[in-house]
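So this first bit is one chain, no partners, the form predicted alone, shown in structure tokens.
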Amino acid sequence: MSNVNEMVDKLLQELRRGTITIAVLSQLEKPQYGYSLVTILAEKGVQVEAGTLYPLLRRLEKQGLLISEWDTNEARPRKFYLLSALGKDVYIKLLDEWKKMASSMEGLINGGGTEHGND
């Protein structure tokens, strides 16, 4: 049973970080810090450790898909994430092809199909 639990744990791995870019700026159109969304996303049953969430704000930023800004004028600055023009064009493009993907698994899961290939 653990190579099952062991499996299961590494294929689940592999599909959060497949899931993890669209949960997050899904999220972003509201500034944000790094720690209001670890903690958004884990109210929303999407658990994302900081080691992970931080090195992909950094890449999506430079990306052109955040822009960011930082609050000084708390007693700890903190840097504020948001969806820039060109991302949120980019989410909704994602989130389009999201809803296809989960149609398209929904209806191999379920033994029937959807327009794209039921026969």
Contents of the next structure:
Amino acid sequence: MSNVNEMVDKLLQELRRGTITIAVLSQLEKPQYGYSLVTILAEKGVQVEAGTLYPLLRRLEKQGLLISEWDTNEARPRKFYLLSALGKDVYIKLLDEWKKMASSMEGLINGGGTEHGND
Amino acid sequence: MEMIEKYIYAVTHRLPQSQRADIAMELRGLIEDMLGERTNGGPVAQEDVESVLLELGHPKDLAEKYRGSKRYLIGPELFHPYITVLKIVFFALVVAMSVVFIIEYMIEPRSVVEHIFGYVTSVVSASMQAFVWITVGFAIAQYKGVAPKAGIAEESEKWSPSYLPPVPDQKKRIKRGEAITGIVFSILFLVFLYSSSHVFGVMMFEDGELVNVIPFLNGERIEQFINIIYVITVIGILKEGLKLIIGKWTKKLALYNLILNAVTLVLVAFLFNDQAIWNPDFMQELNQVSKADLNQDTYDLIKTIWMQSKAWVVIGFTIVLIIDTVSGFYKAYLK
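Having seen the form predicted alone, the form predicted in complex with the partner chain:
Every component of the complex follows; first up is the chain already shown.
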């Protein structure tokens, strides 16, 4: 049994890696700092470790999808992230693809395999 | 809290200088946020800090995520050729040293313990040297990105199936055996020059027993030049290592080959054009040992051969290296 769990864990990790990016982009129309994002995502059922999310935010910023700004007005300085113009475009396209993929997967899993492509 | 600062330092000192301050500030904020959530704004206990840091995970892992890539001294794509070169070099070293050991034993069977001791120490020390240099060489190759993907990376970023390089012609492929032979020869070159004063020469047999060796080379001189000999050997192994890594003749490899061969040639010429490197008493010793058997004609003949072969060593090296270089370019440009 532990073998099954191990395998599932491993594959799930790979599966999550791709979806986390979409999850993050979906929440950044308004500026958020890292930990608030962890909380929001957790509330909506997407568990992301801070240790994964913080580096990811940085990477997305480097790729030009996010812009960031330090807010030093409050007691605790925080780095806020926000979708860039490019990030918005990318997110919209990505969302499209995600929906297609989700419905294809749905078809595959429920339809037993042959239905897809007959319609 | 001291532990928090220790943790932040443990992460950031593994990161590029330019990002350290920013990430440190970000992490400090994150840890405070996590603590705040845990204690609901109440006083923070040591256990809270510990559990937050445990949740963030090992500093090394976190730093790795920030870097986005793992760092290797010798990465997976180079590891296999690295091990191959190590194996070949060790094997060649042991074989060459064993030959030297056997010859030494035959010359002086009585001091066998001494020979065994010398044999073991020289195998160990030579292996250490080889290990260090090969590792350094491969680490540099890793750092400079001399990876096997060179074949495709040479082309532009846009890729189309028509860019696929042809399956290397049988003639372009570098056979492992070829590289292995090259390394073995480099090692033999080193070991025989190194022990030149007592095993590399004309062997005199009496009743089927080896009684004396008249060395070709001047041992003292060799000792002075030992560093040059090391360099020649290292270059030889480096060259074969590159061949093993790249696997087929490319323009880049042919160029490397040219450069390394040129350096080798310069060093070899420098070494052997110095007349003092040859055993100055060679003819005399030969004459002495076989006094009875040599008449004037034979003596003259041997002398001529001796004088000429000195010159021919450099010429021979030159020819071999030129052929090697040209054939490299020929194979690289072969369609």
